[in-house]
Amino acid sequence: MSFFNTDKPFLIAGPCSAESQEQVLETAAGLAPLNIHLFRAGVWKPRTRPGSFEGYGAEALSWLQEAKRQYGIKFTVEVAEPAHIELALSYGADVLWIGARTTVNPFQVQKLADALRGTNVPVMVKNPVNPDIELWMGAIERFEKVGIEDVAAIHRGFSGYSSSVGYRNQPNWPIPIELKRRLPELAIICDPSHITGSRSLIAEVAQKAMDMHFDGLMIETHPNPDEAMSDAKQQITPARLGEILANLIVRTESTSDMSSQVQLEYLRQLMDAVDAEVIDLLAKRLEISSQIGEVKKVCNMTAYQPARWREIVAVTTDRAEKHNLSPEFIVGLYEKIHHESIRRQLTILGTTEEEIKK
């Protein structure tokens, strides 16, 4: 049986970085009673800026051998060389993590399947940072090939130009959903921690995560999140992770409907995403018309221009109709963003939407 083939949910707890020995054994000491599956904290730090806090490296891992050794909780740490799996390995790291900024480098990833070729560890890949789901199962494969026989992914949302719904990192949900279907007997960790970047957004996301089947959570904990010495506002407190536990609802999974009900989660996530593009193309839209009504006051034109509508409704009328589209439809949709334009740009020339009557 797979390692992460475990009762719903796999559960992956601890800091986001190893800050000390009392540190550690604190948290570890609050997640003892929870029967967490694994104890994560980060060992190596992969800052986006220099001089930030990059771990303690082999003085934390003894840490956490120390706190395996004392509440026999097995612990898992990223590892972005081959150097790292060496030293993690020594100091008894019962599984390792591949981070994001990692994942989407397929020559690094590389060369950490060729370090684990002929060990039986497992290994935890994460979505790399761009929405990528082929350069995802890449790294997946090639751990695979390698005789890796424990491979799991971890979803913790993509980095973009901008956060949805407050989150630092966009679940984006269609794609682990896609990566579930293409391979349905691969685990899929959640990771709320970071697609949230808050802890008050966690409980909600992780549930999200198992409405729609993720088969476990990885959650940061630390005794003191506001004294964290990274990634404070994402981390939660030991007792905090057992009240999300203990009210966390674990859907059961039905081989009648279990198709029918991803594919439905499936198509609404997509659905949104799309709903998501169409106002920010509408918003882009938009600003170009904002642009085009400071042309307009320079040139001093007229707001509204039955011409220039009359060619709109043209294109867009014979767009519609390439895509089976109702032409009315599009024309009444057309008219709401027009009649929007033009509100725009009768500000910027000054005037009132009398204009409009002209």
Contents of the next structure:
Amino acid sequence: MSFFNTDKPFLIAGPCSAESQEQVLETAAGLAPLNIHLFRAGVWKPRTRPGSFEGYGAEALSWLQEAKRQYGIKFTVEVAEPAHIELALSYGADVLWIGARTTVNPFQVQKLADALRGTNVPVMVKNPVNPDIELWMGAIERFEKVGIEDVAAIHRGFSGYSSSVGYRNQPNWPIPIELKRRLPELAIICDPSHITGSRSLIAEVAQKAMDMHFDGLMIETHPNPDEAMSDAKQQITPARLGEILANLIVRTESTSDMSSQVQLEYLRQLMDAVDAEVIDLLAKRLEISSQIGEVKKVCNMTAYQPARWREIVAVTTDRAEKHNLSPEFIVGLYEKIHHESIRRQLTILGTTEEEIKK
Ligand code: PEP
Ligand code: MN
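Mind pulling up the form predicted together with ligand PEP next to the form predicted on its own we just looked at?
Next comes the full complex, this chain leading.
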């Protein structure tokens, strides 16, 4: 059982930055009744521009240690240097997290992984600032390779010049979903605070994460959000977090409700039957494609014909619209089908499988 696969959702809360012992203790006191799994606070802050508040470092670690002693809540801090790791662990940090600006740099991530070799301290890896799933996975793998057994991912959105959805960072949901598809055992925690950048939008993104099967939430909380020394606009009070959690619909993959189970079983049988038909029809379509390939071979025609592809797009999107299906979806599907068709015809024209893959 992984450290992060506890009761869902795995909850992390606490201020963006540890600002004083009073602020840390007051936040912890507010969070204690909410049964969160981890208290978070930045003690070394990776600020975009110089001159901003950069955290209180080791001194702040002693405040977190005290909060842990008084309230029994485990704590996590962001580390970006091997020296941070050493200090954080010496003050009893239970979990470490890697910030978005660090995940982008494989040299730095490797240094951190090397510093953690042999410790088996749980590590959470935030997505890199750029929407690159390979870079995110690469960082996760570097920690796994040095023997860290409990690694989790944190989705905090991706930066862009401006966000199309009015958030501070674009969620790009398909990326964390693809990560979950590739690494089903990996816990993925959503950070609605850094995605939205705005306290009024945190509840809706937290719910979306639950709807999408995320394993947990990391939400910035501060006793006086407006006075926060960093990320003031996106922090909420522990009381507000309590309200959000009380209203959160936590979704599960299965249900114990018998009548819903029966209904689902029935609908899935219908769906399976449709899938069987879809596959049979695809096989039929590809068989026709092979026959076309034979004709093209005799007449020295090309496998790929742009005009024919445009015709397929026009005809299929037209039909899709009649069924209220999104044209993008249908064109995406047909790109794949057409690609397979061309591959078959190329083989008939004499190109080998290996050549097609090159
Ligand atoms: C943070 O969690 O306060 C933080 C700096 O986050 P990120 O690395 O996602 O910007
Ligand atoms: Mn922050």
